[in-house]
Amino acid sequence: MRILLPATVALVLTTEAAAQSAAASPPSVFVVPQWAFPTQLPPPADPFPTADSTTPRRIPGVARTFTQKEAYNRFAPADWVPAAHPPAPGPVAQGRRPVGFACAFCHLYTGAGRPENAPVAGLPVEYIVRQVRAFRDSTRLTANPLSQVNSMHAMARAFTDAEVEEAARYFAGIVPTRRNRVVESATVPRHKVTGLLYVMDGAGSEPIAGRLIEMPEEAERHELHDPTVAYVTYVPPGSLALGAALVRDGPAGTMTACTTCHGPALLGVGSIPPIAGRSPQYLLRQLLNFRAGARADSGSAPMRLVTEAMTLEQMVAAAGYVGSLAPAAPGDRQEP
Ligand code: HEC
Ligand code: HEC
């Protein structure tokens, strides 16, 4: 399925605010950077052509084993650490055949998600339901300049409202744990795109050149849908201090501080989602989606204004800094 962006979502945007300030400060044109949306083209017809169904695979510290084929089962994905999450309801663990894959296949049973989709643990029920509806009615698209395919559209249409609500309650009840490490560096290890993900590739490094690059520390564990694999994000030197200042103060006179709406520790307020400690690459993609108007659902207006006041450098800094924070308050405990 291919979803095209409405004509209003141009890849090169000139906002009114930017145009007004053009005289004072240059860039009046905002270009959505392709590197923020790693995309293998053409997409692999079968993402798992050589999935092996005989060799038992392991992840560190876990007794149970799964073959690759079992780990990639879209309607019963491998549950490596059942003790790490409450009993999963049908939509999360089995999905709805033939089109609706189990939510856990992409977002994992823990809701930790993967950089190519989204962390969903601990999001407000109301927010999850609203976002799935926005995917369903295509008011939430993607600003990816190379491909407008967004697997959540098919998923959102495959499930009933009751099933989405059931899944939303499940994920909302899970306390997220930290999996991110954010590193400031003038260089980033050599990498390549597989599917919608960056993975390390060989020795050596290249200049970071203003980018934010998130990768699994161990690609094979990521591929096995290991919920405990760690991720590392590279950002340019100075990003964390710049991000901290943006979150606290907002850039002078132009933007409301992130904490005003997302809460003092950025753990969310009411139906405004938590952002702390979530995948930096996911966070950056969303800032770009708001900025490009690709997220245009009813709740998106505040973030469209916020991102119109931001440069790409500021978005990279904010995503890196916010992603480096603790994803839950110290006292937060999972319901047994
Ligand atoms: C085939 C993979 C896949 C499956 C299965 C899947 N999702 Fe997603 N989901 C995605 C991707 C990819 C995104 C990120 C989309 C984007 O960035 O625009 C996403 C994003 C989301 C978001 C947005 C999170 C946020 O913070 O705004 C929610 C909510 C969500 N999914 C819920 C679900 C639920 C509930 C299910 C099961 C009923 C499900 N998803 C099944 C791939 C999947
Ligand atoms: C005026 C209130 C407001 C301010 C200020 C604000 N946000 Fe938001 N933010 C929201 C709302 C509301 C949403 C949910 C949008 C929706 O429903 O589409 C959101 C969503 C987001 C998302 C998407 C989360 C997801 O799960 O997909 C990100 C990322 C984000 N905000 C980052 C920031 C950052 C970084 C800042 C500061 C630079 C900031 N926000 C400032 C209100 C705000």
Ligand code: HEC
The other form holds:
Amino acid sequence: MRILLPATVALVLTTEAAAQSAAASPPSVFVVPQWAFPTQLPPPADPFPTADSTTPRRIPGVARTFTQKEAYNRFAPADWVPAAHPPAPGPVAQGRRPVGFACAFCHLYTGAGRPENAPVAGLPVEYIVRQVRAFRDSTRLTANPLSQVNSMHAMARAFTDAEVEEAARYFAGIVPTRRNRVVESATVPRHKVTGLLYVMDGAGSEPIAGRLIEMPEEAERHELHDPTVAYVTYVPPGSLALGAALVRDGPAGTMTACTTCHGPALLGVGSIPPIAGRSPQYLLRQLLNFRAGARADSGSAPMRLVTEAMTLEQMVAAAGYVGSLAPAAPGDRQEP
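The block above covers the form predicted in complex with the ligand; next, return the form predicted on its own.
Below: the lone chain, stripped of partners and molecules.
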């Protein structure tokens, strides 16, 4: 999904704790980095103005073919591997015209999502419904320095409550898969922003400089909405060990440890979502969203407290480590 956004600006956010102690000491600030929200202005009209409508495209191991134009259809997304998911209900497969794109267009029929949007497979029904409601009433925004809103705000208002629950039940019943490998490295391959995604750009590398950079191993397959394409995430050296310690011990003691709420293997507890094996870039964005107060719905308070105790380095480490773990099946969630 591509969004028209204004030119780059910097966003500096002051934490509540810093604001309360401003009289005693200079306020601390937390800067939301733009690199965590890759954003490029799309073409002024149709994001896919030159989509080929004649050449059959293929993905490895799949007999089906689709043209680029068919793969980019927002109201009938290409279903490359029908056997990989149950029959998709209307909101997932067709959406609601004229504004409500099919859920599968961004999140795919398998619910695996892509780095620029949420992996929703295996999430609890009530969690999905609650998040769509938060987008609808704008209590869930984004900390992207370029825009506080994204395409989900329009999507959430396009569907009825019954359609949202129907889609939530569909995605909740799908076993999630991990398509990402996490690599510790002092450098990252040369890359550029295309839409809302990092893609490799020629030969050579550059210092990673504390960043988390996720990109598809084959950009064309990503653009064809291939549910089997692999992704690679680069994180600074030492991130996985630091992330493991944060998951276990928390940034401010065990009460802020990831395992305290999400379960010992991060496979979810009741309506608290499983987070193991999900897109590291998506996980990092959510930590930043909580830290910046962009996620302010009723269920966000615990995570806002946790992230207030975290540095950007710790967020990168936690997102990289959690994304490297084996994901949860729907039946793996614990009862509270």
